[in-house]
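In the form predicted on its own, a lone chain appears below as structure tokens.
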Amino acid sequence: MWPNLEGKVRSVTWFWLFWASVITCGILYLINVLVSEARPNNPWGLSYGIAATLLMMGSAVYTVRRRAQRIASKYRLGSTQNWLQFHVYGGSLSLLLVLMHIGFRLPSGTLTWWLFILTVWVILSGMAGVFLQKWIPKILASGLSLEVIYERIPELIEEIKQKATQLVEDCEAPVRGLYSEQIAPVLERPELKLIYYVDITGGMRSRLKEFEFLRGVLDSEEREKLDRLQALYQTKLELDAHYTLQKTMRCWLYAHVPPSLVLLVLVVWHVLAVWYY
């Protein structure tokens, strides 16, 4: 089976399986409903809360399984895309069995809310995550010509700054004052701009409106120092475009990690109270 395919039934896979979960946790909370009332502090509410603990010390796992690569290949714990899946549909499931647990009401103390809140967030941004990163590489391919790693693009746009600098120091002045006032303010640093989110090349051809002007007035030596002049332009604005979609990722992880290394300490600290007391 080639690999993009078996990657893809892979994903059916879990896909039906978390509906099957869906499904049986519905069927299992109406014969709750049916025969006793569901409380968080009976066995039916019990049960339920132990399975969503369960389920997110489990989702954990994969941050974990991502990390330590050799030891998971050695004791054949598991593909990573087969924890991603258990990660994203666990990780949901376990939303499912929290209002479970506490018979679809509102938490009533203190801890409780933070649990509800930080439960409810860690699972919608996990979507968001997912839906990132899944749109982010695709558009990226669609409309850039190069790729380029997330670290290096402040290095690079610094290359490219010193090569046109370079080069126009051999160029008319026509050039030259394109390059002050167009060109080198927008070398400066890596730049975020919204337009990347819905237009890819950022407005490219009205960018370069002006060298197609200048390029109409210059002899045969200028012209060519002008398109490797306007090459290095079009791949800042491509690195542009990197950095801005690429520091999406970066605030995601912000977002989603952090909230969700408090929750498993407040669920530890929930499951010891409930114990104790």
Given for the second form:
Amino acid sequence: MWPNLEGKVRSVTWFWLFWASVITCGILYLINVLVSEARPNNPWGLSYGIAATLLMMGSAVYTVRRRAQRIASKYRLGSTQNWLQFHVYGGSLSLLLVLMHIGFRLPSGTLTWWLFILTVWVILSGMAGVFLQKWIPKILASGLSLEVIYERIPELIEEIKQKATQLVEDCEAPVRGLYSEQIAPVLERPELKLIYYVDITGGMRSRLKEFEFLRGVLDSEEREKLDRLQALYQTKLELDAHYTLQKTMRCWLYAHVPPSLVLLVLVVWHVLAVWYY
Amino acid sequence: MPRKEGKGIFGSVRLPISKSYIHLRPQNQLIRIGFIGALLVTMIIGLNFFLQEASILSNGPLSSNHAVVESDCAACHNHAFEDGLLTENDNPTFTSILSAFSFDSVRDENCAICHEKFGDPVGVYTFAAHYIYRSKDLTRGNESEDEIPCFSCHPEHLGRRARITEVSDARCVGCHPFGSFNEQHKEFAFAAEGLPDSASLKFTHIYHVKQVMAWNEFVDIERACLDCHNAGPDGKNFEPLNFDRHCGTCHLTEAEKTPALQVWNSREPNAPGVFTLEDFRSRGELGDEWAFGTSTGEFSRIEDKIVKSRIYHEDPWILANLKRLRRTMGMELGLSGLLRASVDVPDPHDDKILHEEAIETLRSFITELRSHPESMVIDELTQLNRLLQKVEAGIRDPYTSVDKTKFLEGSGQAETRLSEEEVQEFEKVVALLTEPCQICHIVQNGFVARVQKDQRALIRAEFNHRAHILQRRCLDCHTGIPFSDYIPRKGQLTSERLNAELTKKGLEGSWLAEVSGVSEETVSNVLGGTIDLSEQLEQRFMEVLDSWPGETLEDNSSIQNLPIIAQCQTCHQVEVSSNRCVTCHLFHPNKLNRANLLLYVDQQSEGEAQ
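Given the form predicted on its own above, I would also like to look at the protein as it appears in the form predicted in complex with its partner chain.
What follows is the entire complex, opening with the chain shown before.
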């Protein structure tokens, strides 16, 4: 009856716990609208708001937990994996609770608009992050022959450039021409290319057509050098793929973490404002 | 030892592995940007809080109703320390200190500053006014534990266009266990309890509708309804019925006169009889001034009998004689002598009518006495006038309760000094005297029963006839009296219908033949269905049926010709029309009785003035 989710989700327990919570929230909200009104300031609405705040705060603690491995181990604060699952599922659930809190209506105040927009932004960017974290490593591992650490990419490209420069010094004019006109500019620096999002090879086949053409007119010794140059060129393109996609994984955090911090501060302001007025 | 092939390199182009451990770039920058953003936001909010009246923190703009006080939070929100939550005598706790520097919830008193005059326990916006709800029964105004503050139903900060007076049903069903209108609203009391109409009139709608239709040559029955039921200016309810406008065309015409009545004999003062005009003129009692403005030509005397040949509505001669007979019979006690009609009020909570009528009578007495030259009388009248003004002011207040026992003391239960036989003789005279009145009115205990003129019904709902007439005709909803069955339109009269009409009235074909002037044989054939109704016969029979004035079980004045709730529910359901509580009901039902224009006077200055 239940779908087999092993291997499809990181934790089946957290997955079902999340959906059970969503259904519970749905039932609660249904009872709410049947017996009362969906308003932020009645006991129902306040309960949703408090639950959403607690989930947001709990999700934010994940960042601290990641940076406090020793303390977490010492005090047995749970595995990072579990904290991550809570961060992902708890954060998602908080969006539902926020929507229940405002009765699925748009807010009307300035602060509440900021809160609403930031909540949606943070949760959506978080979901995008989960998707990227699952998708990018998979296509990098399946489509490329090389695995590299992002921080080493500039250094490795420099290495490839040196090797290629040395190689073409002994080559004949056609190969040197190809190198100086088409390959050398590519080897200058890591390049970000959108093509890698849709084709992990970056259109490799079409780029190697020049090599195929030259191979037909060269002797066997030059052909061997050309093959080595082609290997260096292909490796550079793979490094570019790594550079593009790994950078995406890093930049995504800028869309998620700073807004999350601003959101938390706004939540505090919102709580203070509710208490004050 | 030779270096192992491939050691320290990776990939097809033999790239070197890192010479040292790679430390990933710390993500402090992310946190830093976040903190800068949070700090910036805090600064903006802080500056706004101190310099711009915290417009950012506000949950939203106030509705346009309250926009004028938007920049003044304290107009609605009290600071807790102003409410005495933290006083010098308290042992401050963390919560109390926190509370002291916060705003308190919006209190009803703050709403009342603008919305209701202070100190009125049954003011428009009070729960007491809601409990009483047009019943005028002040005993219902008891405080309840379920009372909620104004803001619970009228939440603010939902934007300029928010309609804060549109309250959802959820607010009502908290106290009223009705639920949705189409499923759980209870039946109207008149239908559930089978309450009759308390109009106190003898009235047959069908007969009158037929007459009005014939008189005005109306084709539609509804036109005849609206001939008497004239909508008020707001189109909601109807104007009070008026004899001159609605009845006078046909009733109490010049031909109307009393039966011959025994004239009172001064030699037998306790014998039943009526005063002549001269008797009234000569006795010179208060309230007899009308006698000097009445023509003796309206009376014809034959020995000891008298006939009044012109009868007016509320005829003063009849009413004065009625009053005198009541007095002689010992039926008029207390203040009931100041009334024109009976003490019984159709709506038991309309007792003020009695006081108003009594005051009107007293005023007419004062007017009569003004011609007296004695200064003592004039002084007395001035004082009496002031007293009446005071009483009137009290009566005008909708929530002042009035006591009608003064009108009822012993009324109808008098220990009469007359014997039972003598009382019966008097009652016979009363019956003869009021014979012209009794065509429409009920006379009991020597009083003409009081009539409810305002036609008010279902007073707890806000019904708008004008809004409904666009959707439904009168007879679509007012089905209590079967007009269509009794008023067949041209071409609709069939032998079956004619049979049904006669059966309803308990009559036979011979009666129809006699009154219509049609042969019995023809009537029998029509009723038996052996011959068709010709246009001429139909016209003749319709005239006969139209002239039938008798009361029937299906048409009499006690029938509440109002729709039952099921009729309302056919339209008032979500798919067709609004079915919310506030569609028909108001929480604050008596807004017309709201505070006067002295609202601007605050309690403090009022106190100082006093």
